[in-house]
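The chain below stands alone and is given as C-alpha cells, in the form predicted alone.
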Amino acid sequence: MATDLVPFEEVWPRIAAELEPLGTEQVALDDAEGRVLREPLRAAWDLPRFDAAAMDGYAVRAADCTGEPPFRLRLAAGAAYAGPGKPPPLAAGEAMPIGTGGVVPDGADAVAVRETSRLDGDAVIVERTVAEGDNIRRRGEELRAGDELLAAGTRLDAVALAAAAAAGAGTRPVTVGVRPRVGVVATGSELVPPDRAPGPGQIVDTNRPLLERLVRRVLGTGPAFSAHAGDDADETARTLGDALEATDLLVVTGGVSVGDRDYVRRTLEERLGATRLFWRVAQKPGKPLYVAQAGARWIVGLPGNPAAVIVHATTVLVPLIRALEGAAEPLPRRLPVRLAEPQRRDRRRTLLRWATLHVENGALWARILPRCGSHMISDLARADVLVIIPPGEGELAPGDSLDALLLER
C-alpha cells in the first residue's frame, strides 16, 4: 500500500485528534430542535411531580380491601380526575372515584381499577384484594429534581425535547453549541445547475445541491456561503478565499485529485494557507478526501463523482459538523449485518458497498447493490447502508458478518 493513503478505520482518528467543538450559546427549549447539549440538563422538578393514578378506578385504603372479596366502601364525595386542584382527603372505609393520571388523595394509599369494581348505589363493591402501592405512579419514582436527564453532548430530537418539557427544561434556557457556519463549493466548468438540461461535455451539478440539503437537514439551517467556480486558478482562489471567509467548515467537491485543472488542493495550501492533514485514504469508492485546516477553519475537499461525495459525507462530513457542535457521538452507528451473496474483496482498499436491508431469522441481512461505481447514484437512492468490506485476499461468502452504516440523505 502506499504510504500516504490513509486506512479507512483511521481516518476519522486523525480528524478527532485536531478537533475542538465551537462555543456555546442559550436558547429556548422551543428552539432547541436537531441542537446539541454542552451542558447536563437535568430535571427542575420531581417526575412524576405527585402521586398519580396508573388506571381509572376507584382510590382506596389497602387495609379496606384485605381479608376476603369482595369489599363494600362507602362512596365518597368528590373525585380525583386529571385536572387542576387537589381532590378531598379520603376516610377509612371510603372509595373515591379517580381517573388515569389524577391526584390521589390525602388518605388514599391504593387504586383498585374500574374493571373489577362497581358502583352499587351509594357504595362502592371492590371484587378483588387490593395491596398498598397498587396502580399509583409515586411521586419522583422517574426522576427527582436535580437529577441528570441528558447528558451534554446529546443531539436534542423531538423525544429528547419532550423528556426535557416533561421534567421542566422548557421553563429555562438550556446550553447548546454554536452552529458551525457550512461553505459548499462545487468546482468544475463542466457543471450546469439542476434546472438546466447539458449541452454537449456538460454534466448537471448535483453535489452542490446535495450538501446543501444535507447540511440544511443536519443543522437546521442552510449554508453560510454557497457557490460554483470554474476550472480556473485565480476563479478557484477568489471563490475559495470567499468561502473561508464566511465559514467554520469549508466543503469543497471537485478538484482534489491529480489533474491538470484541479486546483483546489494547490490553491488552499500556497494562496490561502491550510494546513493538510492527509489527503488520500485507502478506500473505494472515494480515494480523494482531502482534509485540512486554515487556522481554526476546517475544510473538507471531496471527489466530484457524485457516489464518493455521499460516502464520505456518511463517513467524514456529518460528523465532523456534529462533533464540532459537541456531539458526544458523531460517527453513524454501525450495523452487525451479513452477506446475503459473495462479495470480493481488494487486497489494499476498504470497500464500501450500498446495499438494501432485509430481516431474515432474526438477522439483518444486507443485498449488496450491482450498480457502485463511484459515479453512480442511482442505486444510493434505494440504499439503506454502507456495507464496510475490509481489505484482505480472496472472497466473502455469504452469511459473513460484516459492519455496515446508516446512509446519511
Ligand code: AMP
The other form holds:
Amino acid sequence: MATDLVPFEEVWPRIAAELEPLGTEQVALDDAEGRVLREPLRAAWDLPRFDAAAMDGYAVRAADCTGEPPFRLRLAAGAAYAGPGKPPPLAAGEAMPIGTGGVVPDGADAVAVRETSRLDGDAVIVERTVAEGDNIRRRGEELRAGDELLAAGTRLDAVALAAAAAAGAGTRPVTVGVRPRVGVVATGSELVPPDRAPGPGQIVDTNRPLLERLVRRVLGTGPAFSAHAGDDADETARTLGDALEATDLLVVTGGVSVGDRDYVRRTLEERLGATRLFWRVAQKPGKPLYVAQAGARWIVGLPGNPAAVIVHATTVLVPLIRALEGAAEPLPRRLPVRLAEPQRRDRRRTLLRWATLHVENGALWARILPRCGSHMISDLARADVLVIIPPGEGELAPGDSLDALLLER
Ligand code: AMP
Ligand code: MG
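Can you now output the form predicted together with adenosine monophosphate (AMP)? The one shown was the form predicted alone.
Expanding to the full complex; the earlier chain stays at the top.
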C-alpha cells in the first residue's frame, strides 16, 4: 500500500532525529584532510602577521609623494624583501626597495609601485602621487588572533587546511570527529566479482565495489568490513553478524525486498537485534530502503538495483557517514534547475531522475537522460544531478522549476 511509504522528503529528517555524531579525537592538521572539525578553529595570530607590501616597489612616506609628481627621494640604506627579520626604519624623504610580502619598515606608510618608480643614481624618482596605505596589506586585516576561522562541522578540504595553517593551526592538534567504521555487504547468489565473466544467470557485482569506493572517497579510508553473502538464511546471518561486530554503520545491498529469498530484514530483526526505523520510501528508484539500528550501530539496507543504490548513496548513505562524523552540512548540495523537456510525474512517488546541466539565458537547465530504469546506470555515469520530481498529476512543462541534487563522484 502506498500509504505506508515514507515520503521522500521525510527520509533524512527521520534519520537526523535519531542521529548522534560519534566522538572526537585529536589529530595533527597535516593528517586532517577530509576530516570534520568538531571545535571552531581560531586564528593563533593576526593575519596578515605584519604590515607587508602588496606589490614590488619602494617603501615611502605618503607625505613625501603628495603634490605635483615626480618626487625625488633619497635611496635608503637596506631593503625590505620577503624574508625573515625586519628592515631598518625609513627616515623622512627616503625610499627603500621592497618586495611583495616584505615587512613595511617603521616610518613608511605606503608602497610606490615599481612600474611608476625608478632608480636615478642614489635617488628614487616616484612618478605618481602616493596615498597613505597604498599597496600595504595591514596586519590583522583578514583575521585577528582569536577570531573564528572555521566553524565546528566544517569538512577540512585542501583549501580549509591551507587557511587553517596560515592562521597557525598547523602548530597544534585539531579536534575532529571519529570516522565511522563502515561495513559493506552485498547479498545475492547471482553475483560474481567484476574480474570474472558471469555464467548463465549470473551478473557482475557492481554495488559492492561502488560502495567501497564511495566510502573511501568520503572518509579518506576504505570500509572496515566488506563481504558477499549468497541468498541463504544462515550465510546471511553469519555475514551480517560479523559485519555488525566490526562496524558503526553497515550498508547492505540486495535482499531487503519482499522476495522469498530476501533474508536481510528478517535476519537483522529476528537474529541480530536490529530495530527498524523505517522501510520503504515513496520514491523511484529506491522504494525498498530499509533503515534500522542495532544498539548504537546504524544499518542501511539498500535494494540491489544499481541505480537505486546510487540514489540512496547520494541522499542517505553519504549524508549518514558525514553526519556521524559531525558534519554541519551532510546533505548533497541542492540547486534550483529548469526542466529542458516535458517530464511525466508519478501520482504517488517522488521521481529521482538523472540529468546533465547546462546554462542558458542566465538559468541552469537540466536535461533528463533517457536510460532511467532502476537497474540502469550507464547514463548515471555521465549525469551531473538528480532532479527531484515531487509526486503529482500530469506532466511538467519545459521551463518548470525543480530542485536537483548535485552528484558527487
Ligand atoms: P534484490 O534487491 O536483491 O531483489 O536485487 C534487485 C536487482 O538488483 C536484481 O536484479 C539483482 O540481480 C540486482 N543486484 C543485486 N545486487 C547487486 C549488486 N551487488 N550489483 C549489481 N546488481 C545487483
Ligand atoms: Mg537479491
